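Next comes just one chain, in structure tokens: the form predicted alone.
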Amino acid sequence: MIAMMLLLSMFDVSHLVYIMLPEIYGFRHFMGVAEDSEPPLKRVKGPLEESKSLPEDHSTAKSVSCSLGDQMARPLTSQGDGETIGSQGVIRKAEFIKIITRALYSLGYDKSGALLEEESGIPLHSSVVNLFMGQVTNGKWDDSVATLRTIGLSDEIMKSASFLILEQKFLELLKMEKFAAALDTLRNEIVPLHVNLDRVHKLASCIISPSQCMRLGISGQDTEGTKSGSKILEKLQKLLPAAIMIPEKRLEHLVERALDVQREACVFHNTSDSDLSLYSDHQCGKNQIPSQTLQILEAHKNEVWFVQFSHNGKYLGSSSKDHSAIIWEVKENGQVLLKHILCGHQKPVLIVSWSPDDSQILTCGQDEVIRRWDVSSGECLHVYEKTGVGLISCGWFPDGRGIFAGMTDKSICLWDLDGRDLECWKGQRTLRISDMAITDDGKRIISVCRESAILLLDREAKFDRLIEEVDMITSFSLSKDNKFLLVNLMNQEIHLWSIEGDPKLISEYKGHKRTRFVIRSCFGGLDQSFIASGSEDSQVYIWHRCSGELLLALPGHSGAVNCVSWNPGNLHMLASASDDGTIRIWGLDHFNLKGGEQSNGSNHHCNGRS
């Protein structure tokens, strides 16, 4: 053995592979071992042949030798063959019973599975397949390859399956330091399959360098008896036709697909998966969409221009023409209560923006300054301003360590939390009426750069992309996954754009009214499957995102609805801000808070710093 290892160490891996592939390179001898004259696939040891590499128990193989020659794994004639069940006659009874049997075994109900096989007369697998599975599980690699040849597979599948089994045999021989036997398996059994030659070369390198096995992702646990057999069987189940070896958890997969189809067909679907049931077909009604006014918040003294829920859904921020912003707290019972009124701005407050961890909030005055506030105390922590230039929009870095702002001079500036300039882009980057956003990876800043164009600015590549619209843009909203942009236009349309790669228009939403004011829309509901928007006709409009179908128009406000926000932490809560000076909280129509509609304008706390 030592002499052999010394000889092997004299060759590099490429020379070793060259020697190991006699069928490819034409050599007929290696270390004095003569080549077998049989065709490659004939060299696989039969069930009765004594294995030279691994100890085998041949008690089972003897009984099979008489029956495997003409017993291929064709569907056995049994009680369920040809029969169908179900009202449409498309479900084969035998397949149906086999899938149920497989599910029982998967769930650990072995006695019930065996009883169903016996009572129905429909075996889960043929006797040949059962034999094969047992041989693989017990690590009888030579016998399992021989049995595999009797199952009636296509040549391609048989070779791929044989490769998986023989590779495992090779690795176990290496672990036992039977290098000559491992080399023989590689040369005379694996190579003739002509499958995955790149992998064959890597396996060959394992003989000289055992550490190569680790680089191939092969651990010692992969070659431990029954455990290795079970892993190989899992791989074979994915490779072999489903009619021969029923896939694991096939019944669960079919049921999940059925639920997926029902969910996708449900226009009003807005419930969590935990609410789905197998007892009846799933169908949500309109009552799963927030459509009932649960509260009217009246703390603002003038038009409310903007509302936005925090990322965790526990707070609501609003801003108004009355020069103030308000932090509202969403209680566990669904009530929305006033927490802080933020005073200090000398002009109307355009928007608010929550920090990534929701502990702070920005407020942006119209052509004025940006203020940063502590949510817990309501204290103003910092004021951001630039001499001679007004600020018109703002947002946070994804890591919460800085902010960005759009300026009246059409530039975009980035500051750290202490107000130090980090970056600034000059030129026509923003408009006086402008939304801004930054993707979660911090790589792209999005802003309205012309009346009918949105700029996608790549900070790393220093590359600009444009979304060219057909009319003037009034606002936009970025989806939670950063893949889509919702754009509101002057022509009373809302466009959905995909911004992955080259921008592409996906859907259009129509029906709301917009003639004079900035109207904002948002994504919302389960998986952001809905689009909500304000409207100048005092209503809130809701569309199905994929189909574009208008689902609801919600009356209630007495002035233009400027902005809407869907609570990311509560699928059934929506907020709307209006020129009537109120914020409405919408919920499900079968849910009522005690006391009905509530006003929360009395707890006035001014915590601003001029």
Given for the second form:
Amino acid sequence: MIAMMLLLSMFDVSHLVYIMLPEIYGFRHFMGVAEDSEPPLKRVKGPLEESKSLPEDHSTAKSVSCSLGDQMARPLTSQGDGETIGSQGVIRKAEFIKIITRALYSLGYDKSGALLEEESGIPLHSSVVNLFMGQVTNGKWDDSVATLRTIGLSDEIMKSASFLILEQKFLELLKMEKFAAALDTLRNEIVPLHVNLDRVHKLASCIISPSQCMRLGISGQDTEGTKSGSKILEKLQKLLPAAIMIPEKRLEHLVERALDVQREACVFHNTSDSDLSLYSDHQCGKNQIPSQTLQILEAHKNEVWFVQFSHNGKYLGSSSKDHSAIIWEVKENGQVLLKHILCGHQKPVLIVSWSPDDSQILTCGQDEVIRRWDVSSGECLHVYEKTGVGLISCGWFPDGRGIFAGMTDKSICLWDLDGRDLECWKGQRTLRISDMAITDDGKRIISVCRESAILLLDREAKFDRLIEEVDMITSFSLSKDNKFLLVNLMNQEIHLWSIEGDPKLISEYKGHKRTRFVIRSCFGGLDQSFIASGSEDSQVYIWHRCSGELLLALPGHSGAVNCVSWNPGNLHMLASASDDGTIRIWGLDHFNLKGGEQSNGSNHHCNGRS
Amino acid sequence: MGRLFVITLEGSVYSCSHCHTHLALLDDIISKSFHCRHGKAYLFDKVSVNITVGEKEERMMMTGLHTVVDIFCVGCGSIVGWKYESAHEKTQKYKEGKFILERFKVLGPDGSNYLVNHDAMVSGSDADNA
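Follow the form predicted alone with the form predicted together with its partner chain, if you could.
What follows is the whole complex; the chain from before opens it.
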């Protein structure tokens, strides 16, 4: 053994590969070693380029489909292979029973599984496959390779499966320090398969460098008898056709897929997946969408132009033509109570914007200043202004350490919390009436840059990309995952754009009314599956995001609905702001709060310091 | 009512005489030789900002029967002119899709109330501008 190690140490790994893998390099005889006349598996001679290889972990995600030979182990026709069940006649009885049997074994009900096989006369696997699985599990590598040949697989699959088994054999021989036998397995059994040559080279290097085994992710644990057999069996299961070795979680997968289909087909779906049941087909009703007025908030003294829930859904911010903004608190029972009235602006307040941690809020006066407020105390912490220029929109850096603002001179400015300029983009970057947003990674600023175009400004690459719309843009909203943009247009349409990569129009929503005002829409519900919008006809409109189907038009307000916001912390809570001076809180039909019509006034904070 | 969606035009601007909302650009004038009941009127290639349109109606004019829609200023709701949807006579087809602004309803470059880059009151509400 020592002599062999010395001999090996005289060569580097590349020489070693030459010694061990003569066939790869086209030598019939190398260093006097004759090629075996009859390797364990039938060889397929062919150029190196044509050799098939498996990925590093030599397991494939999908089962390889292939035409199987006539000699493949199959259930007999007498076992009901041609018989079908179900109303549509598409479910083969034998397959159905096998999948149930497989599920029983997976769940640990071995007796029940065996009983079903016996009673139905339909074995889960053929006797050959059972023999093969037993051999693999018990680490009988040579026997399992021999049995594999009798199963009747395609050449490609048989080679790949043999590779997995023989690789394990090789590693176990290495672990037992049987280097000559390991070398023999590599040269005479693995190499002739012409599979995954890159992996073969790495295995070769394992002989002289045990650390290489660690780098390949091969540890002692992987070579422990039954445990290694089970792991190989798992990998083989992914490789072999499902008809031969039924995948372990097949029944679960089918049921999950059926639930997915039902959920996707359910336009009103707005419940957590834990509510899905196997007992009946899933179908949510309209009662899963907030459609009932639970509260009317009446603290504003004029038209309410904007409303937005905080990120955690525990607060609601609103702004009004009455020059004020209000912070409302959402109690655990769903009741919305007034927390602070924020006074100090000299003009109507256009929007509010919550800090990433919801501890502070920005308010933007129309062509005026931006104020930053503390949510818990209602105190004005800072006033941001620029001489000779009005501010028209604002938002937070994702880290909460700065803010950005759109100006009346069409520039965009970034400030730290103390108002120091960080960056400024001059030129046609924003409009006089303009929405702005910044992605969660802080890399992209999104702004309406001209009447019918949205600018996607990459801060790092200094690269601009445009979304060109068919009509004038009145407002937009960025989805929670930053992948989609909801754009409200002059022509009474709302467009959904994907902004990952090149912008792409996904869907259009129609039905609401808009002729004169800035009307805002939002994403909402489970997985943001719904689109809600205000409308000049005093109603709130709700569409199914994927299908574009108009689901509900909610009457109640007596003036144009300017803005809506869906609570991110409560799938069943929606707020709407209207020209009638009120904010309506919408919820589910069956959920009614008492005293909902009351307006709760307290803690007025006026004239926040400049 | 509501936060008005108003576009600010740049250049030589015609705006609403009542609330000063921008309506059209001098560059878009096709002809100044039109007339209406209240006096002079200008034909514009486009008046695409800050207006809303009324219902279609058939209207007999000096040059024949036309299908028109009245156009209103979004700021104050005043009728400022009309749009030709279709003309019934072949000689008048050139008017289709074009706009008329009544001269006395607008302030513009050729009058004493010439406004350029006017920015006032562009996004208030009806009540502000009444």
